[in-house]
Amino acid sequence: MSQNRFLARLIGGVGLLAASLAPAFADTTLLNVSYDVSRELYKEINPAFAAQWQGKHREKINISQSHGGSSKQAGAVIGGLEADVITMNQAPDIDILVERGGLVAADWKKRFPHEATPYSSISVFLVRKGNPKGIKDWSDLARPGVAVIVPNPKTSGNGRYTWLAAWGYALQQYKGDEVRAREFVGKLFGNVPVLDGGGRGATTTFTQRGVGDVLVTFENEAVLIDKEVGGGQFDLVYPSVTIEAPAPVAVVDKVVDKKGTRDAATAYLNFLFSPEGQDIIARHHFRPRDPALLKKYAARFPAVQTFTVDSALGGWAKVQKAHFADGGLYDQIAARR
């Protein structure tokens, strides 16, 4: 054989070599596309989940973070953007990408613990030091004077929570009387000098832009707030009844098919049932699932009577008809703003 002939073969022979060793050692690649104040949360979720993979599988794994308010992110994911993961704070962000090209399963509720929510918020309120406007309640939010900052409902998960609490709160106060609870969220709403797109921005607008009495958000955020900003300058107030706000995760079927990533999306989200995934959400304040870990961690979450959109408001396809579907009645409050 000549010398060309056999380098040659020896060069063919390593580039197979190579091409056949190249996927063991290959990164995985994870998109976590999710809402606008769990930005911490995954900044400790992701490198604790990645040292997990690496132990079991010998690969790396990376995952990128995706933010905004839950529907803008939800449209996002519709428009083409390729999460591997949609992490939400309400159902119809998911179930829109559902009906909408089928990326993610119809039965994706049961493919996860707690029909796929691995903790869950409730709304709060957080005021100025001292409390000067005396905020005690929702029905404080509807007074003349009193400036409430909220991300706007049409956008964001955590301005819909807000919309919905006040209006369970109004139903639950006039006994079932839907023309006074439009009459009272209508006040509140009146109230709100500016909607941010997303519940981050709420919290810039209320904290570094100084506007507004209070501001209303999930219950994480706002001691987020507090660690943050320091100097004492909010008080957290929890109103006599609130909504809970279970966080719904799912896999992004037709990306991960694409991609390959079924596995490592579904470990990834499957992580945040596990014992370490629980006592990070319940770190961060959000109210974990796993009852060793919620009585652990018990002082960090007061006892308070919440409600549903399941349980009082007759289920989010009802909800998002009645109030947010264009036309509806947030629609016909905002026009009069």
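Nothing here was measured: the structure is a model prediction, and the numbers come from that model. Heads up, when I say rigid core I mean the largest set of C-alphas that superpose within 1.5 Å between the two forms. Numbering follows the first chain given and starts at 1. Compared with the form predicted together with the partner chain:
Fitting the two forms on the rigid core leaves the C-alpha of residue 47 displaced by at least 2 angstroms between the two forms.
Residue 265 shows a C-alpha shift of 2 Å or greater between the two forms [criterion: core-superposed Cα displacement of 2 Å].
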Given for the second form:
Amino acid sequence: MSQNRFLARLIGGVGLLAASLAPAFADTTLLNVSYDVSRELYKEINPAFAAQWQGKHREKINISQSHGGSSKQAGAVIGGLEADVITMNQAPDIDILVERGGLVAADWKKRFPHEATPYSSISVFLVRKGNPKGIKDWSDLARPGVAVIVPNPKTSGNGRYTWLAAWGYALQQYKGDEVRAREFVGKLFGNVPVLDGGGRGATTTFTQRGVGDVLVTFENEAVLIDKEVGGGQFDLVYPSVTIEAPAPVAVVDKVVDKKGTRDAATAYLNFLFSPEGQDIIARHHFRPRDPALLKKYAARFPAVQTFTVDSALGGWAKVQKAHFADGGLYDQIAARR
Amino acid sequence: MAAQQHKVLPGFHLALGYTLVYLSLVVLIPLAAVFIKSSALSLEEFWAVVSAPRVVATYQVSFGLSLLAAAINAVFGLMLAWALVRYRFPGKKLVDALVDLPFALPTAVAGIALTALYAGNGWLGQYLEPLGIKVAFGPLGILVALVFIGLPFVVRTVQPILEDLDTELEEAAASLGAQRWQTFRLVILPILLPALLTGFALAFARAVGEYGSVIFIAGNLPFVSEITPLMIITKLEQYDYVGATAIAVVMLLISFALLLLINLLQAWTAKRTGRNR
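Got the form predicted on its own; any chance of the form predicted together with the partner chain too?
Up next: the whole complex, starting with the chain shown before.
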């Protein structure tokens, strides 16, 4: 019995030693598993961080990226994809890693500043040039005769934020009257002629197929559309109040402990909060946390009144259950169409 | 050295063994995993998932449109095969190769191309929409996509049978006084029917499982143009793996029942026309 235990310890000890020595022999490699539209951002973050790390530690570091629909990506990590860090656009996609398999420690939000969210974006409107339908605020989206393009709230984080933004706006407007808020989002989603599976699909429907009067999407995506496909075909409209979508990040504890990459992974995520990382973030039209940078790029980020899921809607767990679970508010409203 | 059975080539046991192992690895084990995963639900829970009104609506869309698409392909696929076998025309080889294109094209590409074509601002959509025919972002769009991906199946199953079919048969029928329609209905069609049914079944099965191309053109509105595979994806996105497999089980069962029915029908027609072996 004790001999067995000794053997186990020995093996464990040797394994640990090997793991701690490994970085000295081989280059450290980190895998960042992320959501769909952060591709361009991390393409710029990674070399900047690698240069900094090399300067400090005299060793090379490689960072691989994996992008895709956020829930699918989280599912892949649960399924065994060895991600050192996970960078998402909504907290539930990291919480699921706590629940399933304990891959991430439950207190992940406390490990980094700002609840572990280095940046955020907000839901805004993109309308056709000159805004022919006169769309200024959420109430205009619920008007008869306005076609609204939104991705499916069941399958897309972007769509979920749009739904919650409309819901939060209605609650504010009707002073917490849920019956009237329900009626409002029902009308708004009744104006949706096409439900795409994800944010990029909705973008294509609106810009390439010419369907709809207004696209509701994240600020960074809207700016990108205007730059890439726009050529002055669209106008950006900021509603009176909207939802803020913080992008959470976490170290995948089980993986970094196994690979011995905790220091590098933590440094990588900390880099996102550094002035250099925040500047790259701001240049990609995500709203940085650093007040100095917000000021520097004030022209890019007009001040808008915002609320978050935590501040106005009682947190993700509650929202998920009340709105998006099967038979929840979204299903009820979809059934009445 | 008389063999036990009158087979020219040996290796029956080996071949059967390989067949069973291969089929198990590739088909049976993954399918069994689906059934096992869904058994985590109690019977009531399972029923609640698969009989939710929104999910039931997708069965109608998926299976109804798949059957319709397969039927359309059976008619036009037969015509195409006929033209390719019986007539000579310039560019015939090219047309023949074109038939296989829906096989090779990534389905997402097909979906995007069809959507671009039939959307209100597309080449075809701009003429159809003023007439009140809305193809993209509705059930009609799903049908178009399913017809597209199912086309090669009917053509490729009917073509070899038609090539084997001697024109002498038709001449004999004509010389015995059969009218053209009679020749087709009583001589040619019975011979082609088993192959046609196989093509129909393949096109149908392909259409039921299709996701990539449909998703772009469907519009995906609840109760109108959502397909069953989308329901499965939706469940997966919400980390409801068990619910997703429950719907998958129902899809499998319905598909299996329908395919079995078609196969029985095919066996029956084959027997009736004396082509069974």
